[in-house]
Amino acid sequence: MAPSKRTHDTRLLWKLDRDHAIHPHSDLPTFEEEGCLIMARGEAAYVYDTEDRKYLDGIAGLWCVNIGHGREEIAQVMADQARELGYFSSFVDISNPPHAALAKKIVEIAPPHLNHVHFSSGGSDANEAIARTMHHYFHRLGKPSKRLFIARIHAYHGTTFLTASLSGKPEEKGAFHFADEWVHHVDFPGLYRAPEGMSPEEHLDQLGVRLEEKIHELGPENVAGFFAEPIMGAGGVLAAPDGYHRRMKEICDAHDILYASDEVVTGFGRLGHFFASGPVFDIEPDFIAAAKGLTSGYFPLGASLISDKVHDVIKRPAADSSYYSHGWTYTGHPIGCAVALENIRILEDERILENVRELGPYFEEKLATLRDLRLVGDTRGSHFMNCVEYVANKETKALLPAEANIARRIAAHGQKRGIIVRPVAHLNILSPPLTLDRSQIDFLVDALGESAEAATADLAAEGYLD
């Protein structure tokens, strides 16, 4: 059923909007001239703006609606557990039904080590739940100096303190104070951006080195854990070269650490699978933290998976104290939990993990045909999840100048040809609803191409380009 269309008044909230709210990751001077676009609805793989103007949505609203947009399913899970019972706390011995089952649920579909779930209300609270459980299983073990965190540079875990320290975006590191006594980052994967001529197997030696290095450095006994998106997204849709994980994974063993997979984007389908670490990067994680495909977007929900090998000490008694001091008001939450039951039962019903793996490669090569355009550096990514990146110059790699924003221009190029990327400095990021087609990635692709030569052409006339 489509959703019903409403009448507004664009300039008002487009005013209403800009004078009092503060958006996410948002260039304030620039959002104080600009404003920003409003959506007001969604149909499946297509949203709709306030003046009804129709976008194919190449981002899924942010790596989130795997399941499309305006499910009358959702919507009636939702209203039918508002109900019967909008909230209750979960906190020490109370919990209701939906928390209950997708617990069971998320440990049927995760790997089999993994039957242990912490919810939460998002990505961020799953990592950063993580984060404190690894110092609460060295706590228990008699291991109080593990307590430092290695990440990536160009990672993203999140936006709290801890997480937002764990994350490792230089770009994101200026204006704000980050818990730099704990978490420390090491070289990211990436082949594109790698030494002239140095092959995958070599990256994998250096990124190992690399690792092993910064863990000599910190010292293994006080090292607690390590965080690694399956293929990083924020940062530049980055993938690994094969094997990369597995011995990521062998040192952080051989050193006692902890390995935390953050499946947040990769997790319920993106890449085909419920759960990537397994299936497609053969790990066995000790935590996974996942959030946005787990309900679709509909709800905010996240989930930290908490291994076996974990869950067998931090349940021991203990003589200070046995309690597991974490969690939120809204863990649990029974319409949060409700929504994903009935999210990951559209998954399974409709196929749509089998989608993504029939056309996730037809995507990959239909974005690669790209790679002829004068800026395109390079086009990588895996299945639905994919980048493009732009360069100045192709031999050399030379960017662009920042003030040239070739990112939101082609993305403002691409709204006008009714498309929705997302423009992240010199790159466009597209990760859209798991439900596409062929013709849909066919106009997806073709009008961002169209944009690209479009902004090209922008940048000539401006003096950017010889």
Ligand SMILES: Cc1ncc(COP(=O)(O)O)c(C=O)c1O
Second form
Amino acid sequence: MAPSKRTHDTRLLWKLDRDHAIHPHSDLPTFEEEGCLIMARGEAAYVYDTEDRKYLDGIAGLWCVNIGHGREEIAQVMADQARELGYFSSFVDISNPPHAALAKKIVEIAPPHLNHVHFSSGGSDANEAIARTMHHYFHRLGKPSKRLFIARIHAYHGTTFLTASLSGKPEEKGAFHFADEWVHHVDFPGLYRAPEGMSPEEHLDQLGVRLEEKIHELGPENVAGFFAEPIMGAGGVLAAPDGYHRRMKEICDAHDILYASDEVVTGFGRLGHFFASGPVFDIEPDFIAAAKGLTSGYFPLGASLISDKVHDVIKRPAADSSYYSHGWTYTGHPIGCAVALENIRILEDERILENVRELGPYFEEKLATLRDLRLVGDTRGSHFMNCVEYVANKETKALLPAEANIARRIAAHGQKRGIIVRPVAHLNILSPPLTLDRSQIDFLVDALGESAEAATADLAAEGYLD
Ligand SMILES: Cc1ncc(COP(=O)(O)O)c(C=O)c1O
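The form predicted alone done, now the form predicted in complex with this ligand:
What follows is the entire complex, opening with the chain shown before.
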């Protein structure tokens, strides 16, 4: 039964939130002035604010709500599990039924060589666990000098000290310190901003050379692992040229470097598969990180999938009696694991990945129609993971000044038209629930186009455009 609609004092909530809640990745002075929209409920692909205004959720919460909002089955599983066993430790020699069942289910849907799972509470700690497991692996192999990590500029791997350091978004490198001794970055893929006239093959060769140069600069004997999202998400939905991940993996293998595929966004259906590394990118990574779509965001849960190759080493008894001294209070959380099992059942039973495979190309084509608009430089992405890049000049690809706030402006116009899209710098990211049908894709993209036109008119009136 759907819950009855609650009434809210929007003004009071807005003020309480603005005065006391610190939001992730927010510009605090702007937030102090503007506060934020308060979302009250959700149903299927729609969310409703505290004034009961309805929006098509173009971002699935935050690349999360793959099965859609307000699922009664999930609410039921959560309540049942909370009554039965709301929490118990998974440390050392204790488990619980959903923990065991989910570990087994995940290895069934994962590439065949990934047969071990360590659960966390989200994506950052799933990557953090992978990094620490890489260290443990090389210690066990008697190669403790292998401890450095390589990631890509514009990557996003999380917000713990190490995973924020692995992340490579230049605009996020300002006012914090990072583990610069431990983490090194190489070029990011993406043809739109590659040198003019460069072919995908040349781009791929160049990226391969850059990785090899970096490995040799650091010394292969010092490098533990390489982290890569199959398609870079928060960094701007940057897809690599065909064969990129295979090439990078070969280079890593040649230098005894472990490969972590960060599928926190691409996992659980966004590209039409439970995991994209195998079926889409044809690689066998040593690790996969997952979160978000694992529970469709209904419960905070992450997973680090670990290959047999790594597990065979880390399970060996150590001569110095050191052990795998890593793990979280919430590893194997019974409610989170029960929710994930139900989420996977829904994805399978309702053939939601098939929907993504069928409608994904249509979504990309529909979005490409926006390229005719005055400010749209590029539309890109794959299946249900897409973005629009705005430019002042399509020839030179020059950006609008930051104070024009193009992506936020368009997102605000979008809200008036009943859509939520995510503004990131000069981009709008679209990552809706995977249940969208054709008419909802049309609505989302048409409303985004109208919003871009409205923002263009504003900017022209304000003298930003020639
Ligand atoms: C690719 C990727 N990895 C890791 C993370 C971090 O996940 P979390 O915010 O759950 O810690 C994110 C979050 O957006 C992500 O997009």
